[in-house]
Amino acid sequence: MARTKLSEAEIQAALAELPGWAVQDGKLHKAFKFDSFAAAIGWMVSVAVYADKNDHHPEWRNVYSRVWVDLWTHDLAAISGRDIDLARHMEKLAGSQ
């Protein structure tokens, strides 16, 4: 995916695709449940490894079985298509929480 800002109607059409998933502070957010602490880290560590691969790192924290999720592309102080591809990974990995 380009590091190129995206457009608020490329943003729309993407959250439309992204279940829970909205724009907080500019940057996309969205709160996931676990049923446990192992699955939240376990899950943790899969996007970890994908994120890793991709240069692409989340904002997170997690507490017990929750994790708290912002995308936004750094350097371009936007979301870009490379958020997007985080989120949707994100979502196939948790099972469309």
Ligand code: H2B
Second form
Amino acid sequence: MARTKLSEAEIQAALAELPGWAVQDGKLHKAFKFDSFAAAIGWMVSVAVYADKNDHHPEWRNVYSRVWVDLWTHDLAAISGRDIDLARHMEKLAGSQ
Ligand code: H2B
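To complete the pair, please output the form predicted together with this ligand; the form predicted alone was given just before.
Below: every chain and molecule of the assembly, starting with the one above.
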């Protein structure tokens, strides 16, 4: 998906298929909970590899088995298709933990 600013309708349509995600302070936000610290960190490393390959990086914070994620496109100061793509990939990887 493109690095262009999404409309409110496009964001809402994407959110309908991203359980647990919401717009918070203008960013795509979700609080993930894993079974353990190891599971949380393992997921973060897998996400980091994908994020770096795509040159699109999350803002996130980890405490034990929880990871709070905020996605937005700094270059645009907005949510873009690349944030949706990263959120979808995070979901895909979280399902395989
Ligand atoms: N990640 C995110 N989330 N948003 C960006 O705008 C962004 C990024 N820009 N990763 C990239 C890197 C930019 O800083 C480099 C120069 O391409």
